[in-house]
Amino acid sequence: MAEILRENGVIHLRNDAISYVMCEMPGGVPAHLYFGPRLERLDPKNLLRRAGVAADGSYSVQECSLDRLPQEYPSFGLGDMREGALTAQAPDGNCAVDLRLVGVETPGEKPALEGLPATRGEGCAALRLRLRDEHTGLEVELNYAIYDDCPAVARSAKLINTGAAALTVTRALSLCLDLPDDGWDLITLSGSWARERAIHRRPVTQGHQGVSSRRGASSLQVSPFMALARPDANEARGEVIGAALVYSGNFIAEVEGTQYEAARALLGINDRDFAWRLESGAAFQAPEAVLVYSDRGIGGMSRGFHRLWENHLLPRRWVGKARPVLLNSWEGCYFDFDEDKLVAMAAAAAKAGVELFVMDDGWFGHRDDDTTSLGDWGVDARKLPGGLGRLGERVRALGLQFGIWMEPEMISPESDLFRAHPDWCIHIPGRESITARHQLTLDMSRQDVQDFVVEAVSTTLKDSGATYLKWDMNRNFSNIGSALLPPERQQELPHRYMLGLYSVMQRLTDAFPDVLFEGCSSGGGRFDAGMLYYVPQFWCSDDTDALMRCRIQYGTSLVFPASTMGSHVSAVPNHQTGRVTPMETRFAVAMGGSFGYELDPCKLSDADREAMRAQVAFAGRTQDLRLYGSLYRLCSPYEGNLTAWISVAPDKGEAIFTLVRAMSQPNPVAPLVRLDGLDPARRYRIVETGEVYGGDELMRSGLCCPLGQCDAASVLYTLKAVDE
């Protein structure tokens, strides 16, 4: 169970797995002491001595000892020369902030964050530190939570201006973690469209390393996550600390290696082009950051994140619940369809056992391509003369649920909405607007725009009877300006946009609790913990090629569980890579997430239609295990020709093992893969072959997997424990 201990100025958060320890220094600066495996107690003297503080805990601000002191929420300008977590400019132009501890509280429950997503407060112990800068009257509330069931600590910062004059906040990060040494590797997830969340690992060195986004979204290019791993840490062994931001906008994730061979990790809203005017009496809430500790390698960190998101973040309605097997129309027909063509696709899908048919882009306005009509959410009667209602009825008559695609945050310059409200888009007056994908971004900081989006989505869901909505977002910010914000608040727009989007998502998910919302942003461009507070799954990538998806899903799984990853079987040649891969391999890879199809089933061969029926049946039988089992990554596509993973039931009585080999070679040797997560004392039958092996044998010797001689070969095995 999680608990908070206080003794002689030491504050100790701990559960059965981890401890997080800090202390109050003379003068009131809160120092960070420890984050790692559970401790019974910790004497600050050793760690403070390492930071150059005398054994009695004394230090002098005037002697700049703050430049070595590990701190909980440091600021720049009064002795600490490292990057700080907070900067606020006073009316005299000075940006120095001197925060001293004025209160320690243990509230009865973890508070919700106003206007922002955050982990929920059940099953945790909460702590609040109150800090104050007497010169300006700026107060900071640092809120912490440690969970009973996860090796995780959540923390956030709330700024309150109790002074008489307005302040301008130019940096308000969510996390600072000072570590006593710099013997770590930094792991981040970076990429691009169709190549999201590739794993990058490099040593921490003196200076600054990290990733950031200024695109108005967490982005395709980088993910609001970083991990610090010991150089010898791998999937199964070693010490790893993961940090993720529960936020979907501009962010920075950075590590500073210091001159004293220590490291400082920082995570929060990107302070480039950010400023927030904090009036007297006003407050600013920074997003939540989450720390996960593992002494069982990168895989242990991942399972800690997975458990935290599933138990404490994802929408309650969908936690542990079945997800319908779906067919999405996009790669099957793109914009070229009418009602009868869609119904024919749905009918073929229904014969295969598919449960949900989703109509993608092209159903509204005059949307024959991507140059027009975003914002005009009335149905295109040329394609759907009976409207959304009749199409929905025809799909449901086939025994299917009906779903629909929208891109509610966007507006086409060629649209009735833009002609009526040109000021509704993000733009800089007097400058030519820059379009991307022939579209602009609606200004979600505006209440009138938020109300329009809620009404448009609500009407579409009601008219269609849809039980699924794919919420897309296909461009980032440019010409960043709002027609309503005054000049001194223009740099608040990116964060105000996120607050507006979160408000809209909350209103819609409250109004339609039984609708399955799936996020999308040119694929995985906003796949983050902030969005997953509202939507239980996200389209992992527009790249549906099976071999590319091995890399994308492998990287995504470092932070997010299989249940959150939308993953589909698509047609071949693949539309993004041109690659031809076997149907069974496309299926095996898509089984690694929330499963569906991205093709026209009317164009499949008889053999592929029969395979599709078997696949849908298998997906239904194994859904709980695939989506909610404990995930162990076994072979990395970043390190060789093989990708392998296994999902194990909580009681270790069942597992699903997947292996994919990218390239064939002459005179092949069958891979021998060591499994993980099984019970070494039990025996397991491979359902597909009938062979029985000991759990210890499978994990320590390995499973031999003949793959034949073809590229993109795979095996998908179901293991069941047997009593003998």
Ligand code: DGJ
Given for the second form:
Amino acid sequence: MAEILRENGVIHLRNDAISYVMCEMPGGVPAHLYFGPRLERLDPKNLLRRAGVAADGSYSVQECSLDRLPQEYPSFGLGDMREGALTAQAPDGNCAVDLRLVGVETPGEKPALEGLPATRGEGCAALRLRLRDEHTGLEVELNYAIYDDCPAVARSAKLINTGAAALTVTRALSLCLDLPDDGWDLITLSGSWARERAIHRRPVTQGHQGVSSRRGASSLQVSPFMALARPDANEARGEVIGAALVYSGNFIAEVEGTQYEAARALLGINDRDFAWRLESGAAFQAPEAVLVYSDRGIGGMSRGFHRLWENHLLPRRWVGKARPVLLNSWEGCYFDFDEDKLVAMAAAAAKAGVELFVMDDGWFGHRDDDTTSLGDWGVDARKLPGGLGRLGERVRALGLQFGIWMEPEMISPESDLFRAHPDWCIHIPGRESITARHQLTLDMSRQDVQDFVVEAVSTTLKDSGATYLKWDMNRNFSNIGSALLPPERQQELPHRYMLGLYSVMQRLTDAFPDVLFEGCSSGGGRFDAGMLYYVPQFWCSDDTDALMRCRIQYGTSLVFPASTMGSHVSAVPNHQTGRVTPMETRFAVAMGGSFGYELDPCKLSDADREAMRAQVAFAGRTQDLRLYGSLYRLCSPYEGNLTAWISVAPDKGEAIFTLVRAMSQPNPVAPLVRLDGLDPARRYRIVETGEVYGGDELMRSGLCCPLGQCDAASVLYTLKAVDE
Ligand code: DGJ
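Could the form predicted together with this ligand be given as well, to go with the form predicted alone?
So here's everything in the complex, that chain up top.
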């Protein structure tokens, strides 16, 4: 059970697994003391001695001791020389903020964050610190929550201007975590289009290290996440702290190694090109950041995140629920289709047992390639003369659900929408706008644009009867300006865009509760905890090559569970890499996520069509285990030729194990893989081979896995405990 203890100025949040401890310093600066395994109590003088604080608690601001003091929400300019969490410019031009504690409250429940996604607070204890800068009247509410069921703490900051004059907030981060030592490695996820979320690990050294996005989205290139791992921590063992931002826009995630051998981790909205005018009486809500603690390695951190998102973030109506096996038309026919062709694809998919047929890009305006029509969401009668309604009906007549693609945040210069509303896009008046993929971005900060998007998506869903919507977003911001915002608010645009987008997502998911929304952004370019509040799954990457997907899904799984990763079998040679991999391996890898196909089933060989039928049946039977089991990563594609993972049922009665070997070798040796997460006291039958082994043997000695003699060979085994 989560609880909050308060004694002699020490504030202690704890549950069965972890503690988070802070205290009030003389003068009111809130100091951070501890985040780690559960403690009975913590004596501040012990730890604060390291920060130069005398045993009686006194320390001297004049002597710049703030530069050593571990703090909850520091600011720069009044003695702390490190990067701070908050900067606000007063009318006199000065930017210093001196926050002192003026109140500690324990609200009955975790407050929702106005306009922003955040973890839901059922089963948690909530705390609020009220801080105030007397000079400007700026108040900050620091909200904390600790959950009953996860080794996690959520934090957020709300700024309120109680002063008489307007302030300009130029930095308002969500999280500062001051750690007493710098003996950590920093783990981040970064990459590119079709190479998302590769794992990078580097030692924390004095100075700054981290990742950031200024693209208007969390991005393909970096993820709003970081982990601090002890240098000896690995997948299964050691201390790891993960931090993730529940936000989909510009962010920074960085660690500063200090002169005093301490480390400061910071996470929040990127302050570059950010300025928020806070009028007297106005408030600014910074997004939520969550911290997860693990003393069971990186794997333990991941399972902490997975449980947190499943229990507290993902749309409730989809958690634990079956996801339809889908076939998406994109790689099967791209823009080249008509009604009969789509229906033929759907019919072949239906024969294999597929449950949902998704028509991807190219059905609207005059869109035969990516140069036109975004924003013109009327059906292209040349391709679909019977409209969305007739196509939907024909697909449903085959026993399938119907799904559709849209890219609602975008506008093509070559569109009726642009001709009617040239000022609706993000642009700088008087400067030529730069297109990417021949398109511009709608200014989602505008109410009229938000209303247009809600209307367009609602009409499309109603006309088509679609029960699935793939929400794509294929370019980042440039020429960042809004026609409606006054000059002093132009730098608010990226965050206002996110607020507008979140509002639209909320309206649509409320209005269409039974529609499965899948997020997408050139693949996984906005795969973050912010979007996952609205959409339960995200197209993981445009790269459908099985070997590349091993890396991408492995990296993604550091933070996100299998159920959130859209993962499809595609044709070979693979369209992104040109590689030919066996059908069974493409399937084994796609089993690591929300499963589907990305090909034209009419073009499959009879053998592959037959295999597809068996695959769909297997996917259905194993869905709960694959999507909602506990994940243990076993072999890393970043470290060698093998990728392996196992997903284990909560009662450890069943598991599903996947192993992929990238390159074959002459004179091969069968891999011996130690499984994890099983019950060592039980025996398990490998369903596919009929062999029975003890859990202890599988976990401690390993499972020998002979593989076919080819590149990208794999095994996919289901294990069932035999309790007799
Ligand atoms: C990018 C997506 O990631 C693809 O899956 C596909 O939907 C295309 N956009 C369509 O334009």
